[in-house]
Structure formats: structure tokens, C-alpha cells
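Just the one chain here, the form predicted alone, laid out as C-alpha cells.
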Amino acid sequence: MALSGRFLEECRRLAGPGRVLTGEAALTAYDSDALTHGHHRPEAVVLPGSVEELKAVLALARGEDAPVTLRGAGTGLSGGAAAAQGGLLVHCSRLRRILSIDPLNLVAEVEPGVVNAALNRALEPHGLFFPPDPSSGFASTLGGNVAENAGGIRCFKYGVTAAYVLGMEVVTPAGECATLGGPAGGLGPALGAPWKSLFVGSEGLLGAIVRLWLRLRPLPESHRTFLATFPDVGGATAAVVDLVHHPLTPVAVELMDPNCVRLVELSPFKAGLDPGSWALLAEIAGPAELVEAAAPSLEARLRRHGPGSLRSTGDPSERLRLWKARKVGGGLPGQVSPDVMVQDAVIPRTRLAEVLAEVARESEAEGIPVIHLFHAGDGNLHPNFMFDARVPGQAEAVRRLGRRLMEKVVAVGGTLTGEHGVGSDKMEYLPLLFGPAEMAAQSAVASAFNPEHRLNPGKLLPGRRFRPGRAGPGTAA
């Protein structure tokens, strides 16, 4: 599979010079997302600066015998932004305009590439602000945020992206424009049908977006954040658990573990946490008095579980800086270790100590140092194991720690991704969930859209490989 000089000239022509990327040191960059293991080189790299720059350029590429895949800023986690069979990458960073903002009827109106943070900038003047919130939320993108229905810190309140979009225009493989639902949150011209959920989490594999409704939220009148260290696991996953229930559900609630407090401490993003300790941040926001009047309640039920040491605040600074501290906290285990596998899945919250006790077991009898930050109210696991790739069977170690982790996941009733995607990472683990008959669905559905598996192929479903002029699994083809 190669793409031809003609295609090549033609991309030039469209997306403008230096928009298309061929060189060696160039394509490195676009080698993988931000979980850097299992390198894959595109053959071009393509920058459109509109939407009908990226339209042109999908329709030219339906002339190739190579596959397309689709990619935001690259700070996805499940392999889901890599080229894992070559071919074109498309990079829609430059479609980056927010085209309009209804402060009534509180709806967006963005271009995929728009970042996560610069539309909450430009949403704080009118008293609003979009909900979904991923760690990375300073780069990643929206169209990168509905294709993997990314989560976040604020989500245990307010829900991950699939609560967000009200609407979305896409261009199909087949080179099909549909605009599915729209600013009042309609399913379009198909009624009944809500085509446009089947978009949100597909990672790459159904069509292109183009275009995004996102419905708004007021911005709270108060904040009050509220730092719990204890000095155990089970002390911290109890007052999780009490947490959950307190009438003023929180905005968040998030754990880091002792080696990952140490790891800030360290840092310029210090926020004065005992390093020997669990850490649990938690937050309530709404109108003022609301929150004055709850905050007592929910320090109570943080102060049954044996805190060593328990603070809140409403400044705004202070709980930026308190913030500021879990968010980097992702980021900084890659200061200290040469690779980082970042692990993503959800379990009940009752079984979050007897699981993290179960990786600790795991890691050390393995040898590879972990590290867990997670969002704790949604028993949103993120296990961090630290090795080098140099280092024979190090990373043969880590697979087997997936492996095991999944296996203990799906047996305490969790499953195995609650923001991160399933992508190249977790594909192997589908069967720990479902039978070939739920595996043969899935399949037809991503064949029905995309049959010669053209977008995004080696990802999210076993045997999913760009077959040009062919159906691919699943089909009666």
C-alpha cells in the first residue's frame, strides 16, 4: 500500500505549503499518541485548514490503496491517534474555530480541533462553561474528546462527553455528509434512531467530525475544595464511598497514592500533602449559601474515616494550586521512568481497596514500580506502571500486568475502559466481556460505515485490517 505522488500534489495544492508532512524527522512526531508503546509511521501527514479543506482531502483518499487515520492533539491514551497500518494521517488541529456560543439556549457551535481549555476561556465571560474535563484538557481537543468520550476530573457530577453533545456533522467513508441531531439536540432526520451516540466513543473507526453542538452549563456561583490525606488505602476508599452519598453530589472526587504525592511534593506544583500518605481532593460547587451550609456535612464524613490531616478552601487561587497538583500528577511519573504504561478502567467503588491491593501484589511480584492517581468517585482506575522497554522482559512484564489487572476488573464486575478508549491498548481484552455473537454485532456495525475498514484500522476491534474493494468482518459481503 503506497499513496501516490499524484495524491500527494493534489493535498499540496489544497491544504497549502509545509501542510503536507512526508520527511523522516517530521513523521516521527505523528509515530504515536501519548501512550508510547507500539510505534507506527504514517506514510503523509496532512493539515487541512477547514472543514472543506478536510472533505477534499477524505474524498481524494478514497482513491488510494492506503488507509486514513484521523487525529486531534495526540494526547489520547489507547493507541487511538496512531497510524497502525500507515497510510495518510490526518491532523485536524488547524480546524480550530468556535464558530458560535448561544449564552440562552446554552449551546456551542465548535470545529473539531477547538482545545478543550480554549473553549472554557472564551465561555467564562458569558457565565458558562463545558463540563467535560480531562486532565490533558489544556490540549486535547473536542473532536478528540467525543471520539473517545473522555471523562475527567468533574465528571463524576456532571458526566462524561456523550451528556454533552447535542449534535454533530460528519463525512462518512463513503464520502457521505450527515448532520446527526443539532443545536436543540434533535436525532435528525432520522427519528427514533440516535445515530449520533454511535458516533460519540467510536474512536476514528465510523466517519470524520467536522462540525460539534455541545450543550453548556452555568458556571457555579461557589466553589469548596476539600484536601482528606489518610494514612492508608482503606481509610481513603471508605471515605470515597461515604462521599458518593452525601446529598450535594460532588463535582469531584479524585485519590493519589503515596508515591504519586511524592512525585508532586517534589515538584514545582508542590501543594504542601504529607508524601507518606493517600490523598483524596474532593469538591462541591452550586449557589453560595448551598455550599457554606453542606460543607460541615461533608467534613464529617471525610473526619470518620481517620484522616491525618483534613483542610478546605473556596479561594479561588488556593484550589487552582490544589488542582493545579492533581492534574500534573499524570505527567509526572514519565519525569522519573523511561516508559509508562497509563492503565484505564472502572470498578465498583466497594472493591476499590481489595483491587488496588491486588496491582501492588501484582507489580511487586513482577518488579515494576506503580503509581495510581484516578477519579476515585467513579472507581475510574489509572495505574501507572513504570519500566524501561531497554530492559529485556520488562515490557513483557507490563503486558502480563494488564492482562491480570483486566482479568481482576471484569471479576469484580468493572469494565475496561472508562475514558481512555479501547484503541491498539486494550483489543485483546474485548473477550474477557463479550461472546463472539456481541463481538460479531460490534463488528457489523463498524463494517456497515466503514466495509473496507479504510478509517482508523487496527484499533478497537480484533481483525479490523484495511482491505481495499472488500467487506470486513461482520458483513454478508
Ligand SMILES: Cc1cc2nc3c(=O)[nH]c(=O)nc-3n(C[C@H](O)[C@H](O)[C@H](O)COP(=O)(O)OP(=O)(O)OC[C@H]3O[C@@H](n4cnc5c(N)ncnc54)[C@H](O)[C@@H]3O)c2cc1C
Given for the second form:
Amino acid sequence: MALSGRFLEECRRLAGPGRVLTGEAALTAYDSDALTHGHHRPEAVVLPGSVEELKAVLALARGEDAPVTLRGAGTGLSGGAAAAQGGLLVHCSRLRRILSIDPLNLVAEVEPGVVNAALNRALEPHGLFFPPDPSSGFASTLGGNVAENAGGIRCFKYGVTAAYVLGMEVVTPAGECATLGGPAGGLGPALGAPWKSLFVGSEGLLGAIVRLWLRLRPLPESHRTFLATFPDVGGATAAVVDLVHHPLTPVAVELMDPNCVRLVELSPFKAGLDPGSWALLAEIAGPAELVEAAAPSLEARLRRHGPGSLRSTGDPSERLRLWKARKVGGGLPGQVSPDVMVQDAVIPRTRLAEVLAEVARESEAEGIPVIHLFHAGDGNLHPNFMFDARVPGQAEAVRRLGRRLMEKVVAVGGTLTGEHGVGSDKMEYLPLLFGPAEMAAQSAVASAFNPEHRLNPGKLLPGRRFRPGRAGPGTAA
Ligand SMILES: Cc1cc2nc3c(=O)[nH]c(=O)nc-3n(C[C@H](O)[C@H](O)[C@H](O)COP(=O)(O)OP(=O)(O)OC[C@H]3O[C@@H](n4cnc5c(N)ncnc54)[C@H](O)[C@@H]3O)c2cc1C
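Can you return the structure of this protein in the form predicted in complex with the named molecule rather than the form predicted alone?
Below is the whole assembly, all chains and molecules, this chain first.
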């Protein structure tokens, strides 16, 4: 083991004996995030219980010259929270206090390990909510959401995580604290506030986020949810493009392909969707009278594109059932396939049908089934390629599909990630988008905060190669 006994002893003294994991079984649980086809085992996992402990651990890691990977809930889908070069993994799940809710100022102050859904449960009695809602929100942490600039179903109307970060406290790789923005950080030109933006979407490369001031919104008075089914991709995607122009701006515009609908309907979360059709789920929200007045014009937009069926509901339990079906849909491919590669990109909405048709053609030619469900209003694409890495040639076929998808995405004016980040998964595609000067500028920003490239090496940007032999026995390339 490359981490020294003295270093691990010091970590145990700081965090407590049960809070430093080095056993094979425990480390196995950390050898990937939710992108499970690569394995990168850390040499040790530490679970600090306070900011002071985390600071001291980072300072110790610097003395040890060890690579450090930060982890929230490990639900990321680009390999970001896996220890690509072994070393120390810092799991932030014990930093999970909601420090304050200020209903009058619409601000919550939280530690990074607070789970997204736990914050929303705490906000509900105040009549408030935190809008960004990744479908993993029942497990994913706010620190992980900010580090990935997470999106979600209702982000079409409300915007992604970046729009809700007022300020944060971070610990630098040298073990020092810095405050960027604050509770008023997003409300005016607050001194220092723009720096926080660098940390939103920084994928754990710049520093550890240890405290967040988040912007809240009042819960809407009323919702109406629409379910339309379409026999083909053309009608479904044309309806998406039409819906986003509705004057009430829908909260959500989501698509599931017929394969995804079939899986949902075979699961305990079936919601009466029509297997064999594309399902479009949309929602509007606001004052009850406004929502009811707007519903007919939204339905008219859906009808224009030849839906096989169309219904809407304002009933809270039916609405919950429909959204639950959509949210669990993301996890179902993994239950029926030995391996799944979820790709993630964003393209102009008007090119959705063309790119989806190309993905269908190419995956059929490679003999790799694909399932789609995605935040269509945002122009996101999430093909789930289903394969079995034990079958010779399948992993390579999926890699080819991923590369061709990214080439197409860039060719139609899109970009390499809609919300899952670059992590270790997408680094090879960066040259499709950035030239040497752009790469150098981005690397210079990372180096300013993380000069020794200690934090999350092997992710997002090319960085340092720590001495070989660090990675544990479960490691694959
Ligand atoms: C079923 C499913 C559905 C999903 N749906 C969505 C969706 O709708 N929208 C979406 O955007 N994503 C979605 N995701 C992806 C994932 O849940 C998000 O990226 C989420 O934000 C990750 O949070 P996490 O706490 O699990 O972070 P992790 O996976 O643990 O870490 C993610 C990144 O954040 C860094 N990090 C973690 N904590 C800190 C910290 N305290 N300081 C600095 N860096 C840190 C890590 O180093 C890593 O680079 C989904 C994933 C799954 C499995």
C-alpha cells in the first residue's frame, strides 16, 4: 500500500478509528460511482465529521503527496467520484447538517453532504423548495450537485444548480478555508461572489465545498401535469419544440422512448403509460387560476403533433405517480442489463429527431440496444447503451458509439455534457470542442486553485500522473 501507516494513523486520530476504511470489502463499495464499467479503488477512505477534520486531512494528504478524490453520494455518471489514481478518497456524507433556513430571505445554509431530497423535505413546511432536482435527488448530495452543476426535471423553467448558489465556503488543497459569495451573493454585485461560479461544475478539482448558501423559491400553488404519447420520434420531438414556446414556460418537458416506457410498465412503478409509444411528460405550475387557464392552450400545442393519447392531471397523487415513473426510469436499464453506458450531451432541440435517428441506426448496426429518457426541453440526450462487458467486442462497440455520438453532437452545435460532467469518462472527447489555447486557459484556472493537481487527478482536465502503483487491486484502465 502506497499510503504510509503513519499517514493512516494520523487520519484515524483526526476522524476517529471507524472513520478510516482500508479493508478490501469496504473499499470495493467505493471503486466506482454510478458509471460502473470502470473500477478505480482508493487505498483508503476517510469520513471527516467536521470542516476542521476535513481541513486537517487535506493538509495531511499534502504532506504525504497523495492524490485526493472528494465524494458525495457517488451517484455521478462520469466517474468523477472514483479514485482514478488511487490514493485517498474523502467521503463527505457526515457533513450533512442543514445549518439554517431563512424563509424571509429565501436562503438555506447547508453542509455539502445534505441530500437534495432531505433539504426539500425540510423546506416544505415553510412553503419553499430548492428547484434543481436531479432524478438521483433521493440520494445525491448538494455538494455533488454543485460540483457537477446538476440539472433535473424542473430545470427547464427554473434553471440548473448554478442559478441557486449564492455563496460557498471551500477548503483549498493546501487545507485553507475561503469564502466565495455568501447569503446575499446572488442578489447584487457582492464582492468576491463571481469566484463561486468557478466552483460550480468544477467536478472536485478546485477545492472541497464545505458550506453552501442556496437560493430558495416559494412552492407553486398549483400544478398540472400532461402525458402525451406519440407513435414516432418525429411527433414527440416536434411537440417538445412547440411546448417550450408556451407563454407560461413549462416547468418540465421530458421524453421517454418506447423501450423505456416498456421497462417502467414492467416495474412496480408502472403508471399506465402506453408501451410501444414515446411518452412526453410536461408540467405547468403557478397560481391555480393561471394554471387552469393555460392548460387548454398547452394541450392544443400537443394535439398539433398527432399524439396517440393525451391526458392531464392536477391530482397530487397521480402527478407523483407519473413523476416517480419518470425518475425511476433512469435506474431500470441497469436492472435488465449486465452493463449500461449512459451517455450525456446537449444539442439544439430542433436537432433531437435527427440525432436520435442516427443513434438508433448506429446502435442497431453495432448490435447494442439503446434506451432513451431525457430532459428534452433542455435539449439533453441520455442514451443508455446496454451491453455485457464479458462478451468480446461489446465494450469496444459501446466506446465507438459514444465517440460517434459526441462527434455528431459537436457537429450539430451541441456540447459534450448536458449535466453529468466530464469526469474521467469524457476527457478523450475534449479536443472535439477545445483547441490547445482553450485547454491551456482552463488548465491555468485549475492550477491556480490546485497547483499540485492533487485534487481529483485524472478527471475533467489533463493533469498530473501520480507515481504508478498507487491504484488498488480492483483497478482497470
Ligand atoms: C438514477 C440517476 C439519475 C440521475 N439523474 C440526474 C439528473 O436528472 N440530473 C443530473 O444533473 N444528474 C443526474 N444524475 C447524476 C448524479 O446524480 C449527479 O451528478 C449528482 O449531482 C451527483 O451527486 P453526488 O452527491 O452523488 O456526487 P458524487 O457522484 O459523489 O460526486 C460528483 C462530483 O462532485 C465532486 N464532489 C462531491 N462532493 C464534493 C465536495 N464537497 N466538494 C467538491 N467536490 C465534490 C466529486 O469529486 C465528483 O467529481 C443521475 C444519476 C443517477 C444514478
